[in-house]
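Next up: just one chain, as structure tokens, the form predicted alone.
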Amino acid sequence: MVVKVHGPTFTAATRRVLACLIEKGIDYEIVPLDLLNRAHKDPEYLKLQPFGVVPVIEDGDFTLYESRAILRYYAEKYKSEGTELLGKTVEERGVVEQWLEVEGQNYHPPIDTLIVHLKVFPKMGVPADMKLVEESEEKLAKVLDIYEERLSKSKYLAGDFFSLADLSHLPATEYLVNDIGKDYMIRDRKHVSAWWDDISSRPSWKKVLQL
């Protein structure tokens, strides 16, 4: 059965889901949404996602939203297919979940602020809050220092295997490195830089960027 993915392919959350589907070898169909024309606030879309954000997946009669929940769902449902993304033991699964939480709570928020103020606002003609940009960069630097320490001890965040913990970082880091001129935050940290080169070179991610 083909999974329907509602959401534009340029958003971090939609890209996160697509990367997971590709890693697992799951067939999908992208259902585009015009965010500029507020298609995500349309009554029909709100029946699928009452908070009006992207993405949403339809898997037969089953509907699910929140990108990281979708990652977990497909990694578990198709555990024996494609890339193993959850770890092979309960302990490994616990560490994967830990770094997924870190990504959502500590890593993504400051990058999201940087993206909004340095990429989105300029296109809208809205002035960026440079004080907030500076504060967000400082927060992210502290997080990345912790990542550098972690990645000096293991190839990937959850251990020596690629997992959802790494995959979930791909969209925001792509913007950080290649869109908003903050690549030095990754490149100035030897182990973080090597990790980024590794995960961003995966065929699944290259395919997502071509969509």
Contents of the next structure:
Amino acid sequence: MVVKVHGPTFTAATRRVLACLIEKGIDYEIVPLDLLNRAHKDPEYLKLQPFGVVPVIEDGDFTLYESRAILRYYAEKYKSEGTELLGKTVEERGVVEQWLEVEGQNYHPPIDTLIVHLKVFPKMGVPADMKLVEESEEKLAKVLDIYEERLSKSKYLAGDFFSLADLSHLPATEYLVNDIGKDYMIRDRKHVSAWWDDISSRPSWKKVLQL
Amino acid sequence: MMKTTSYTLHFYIRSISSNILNFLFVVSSSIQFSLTMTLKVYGIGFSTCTARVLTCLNEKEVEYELVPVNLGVGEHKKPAFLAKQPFGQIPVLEDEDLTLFESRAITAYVSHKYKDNGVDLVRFGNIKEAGLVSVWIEVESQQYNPAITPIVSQLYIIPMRGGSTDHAAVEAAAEKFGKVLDVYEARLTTSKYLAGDFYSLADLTHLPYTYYLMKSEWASLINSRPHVKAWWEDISSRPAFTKVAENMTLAG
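Got the form predicted alone; any chance of the form predicted in complex with the partner chain too?
Below is the whole assembly, all chains and molecules, this chain first.
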């Protein structure tokens, strides 16, 4: 059964899902969505995803949305296939959940603001709020200092194994490093930089960037 | 004859002592086991995220000890606490040698580890139901929480810290929150609880911030939507939560 992924391949949340499906060796089909023409606010799309955001997946007659929920679903469903993304024990899974929550609650908000104001708004001809950009950069720097400390003791975020927690960071960090000129935030932190080089060189991520 | 008897007696005494010793070992192991088994939650009763964890532990019927963190003196920003939680936030869970933070990670861990205890909050064994629970936990994280937090923060948390409420910010937030609630109203028209016709971690995770909202005039946002209102009345009357709500005193 092929999983249909509704969403443009360039958005962070869609890429997060695709990276997971590729790591687990799950067949997928991309159904592109034209965000510029507000396809995500179209009534037919809202039946699938009532909040009008991307992505949404259709797996037969089963629909799921929120990228981090999709991640957990497939990592659990295909636990014995592809890369193990949830750790091996209940305790390891707890630590994976912890860093996945850190990504969702502490990393995502400031980095998303930077991406929206420095990449998306210019494309739309909307002026960036530079005060908000500055505040978000400061917040993100504090979060990255904590990551630097963590990654000095542990190869990956949840331990010495790659997991959903690391994977979830790939899309936004890719934009930070290679698109909005803030790569210094990663490169100035030795362990964060090594971690970034490691996770972004995974074949799954390279594949996502080609889609 | 004497030698045999003394040997038998000696053997008999040895076997009794060894049984006694075994008994004492088993008893002391049980005591040790139950002593080390009590989970510790570092947090404070009125904190929303602490309440989320405590409600989950209650639903799972798991014993715990609440270790207060003195926010007033900045205990959560001091080195001893930062060693447990580098972001300086409550709550933190200690389960033997595992330390976990982020309330939604703690509740996920507790729900999985104690899957055979109390209420099945994550629909263990039914992958699709579990998937839907995950969806609505993420919706709370990414849609509901960012919309409701500014209201609760402006009305109760900022004043507690000595600041004053920005009413314009509250009104702007209330408008956004109303739009999110419209989606919830539509969802709860087709389903008794968020993930289906069963109470789950998805519903539980909404309790703490909504509890504080309901203490304000903005309770109207919930009360004006009949299915959301019915859902709120149901989930907030569960004993696992009402016990926790007794200590949620930020709103007076």
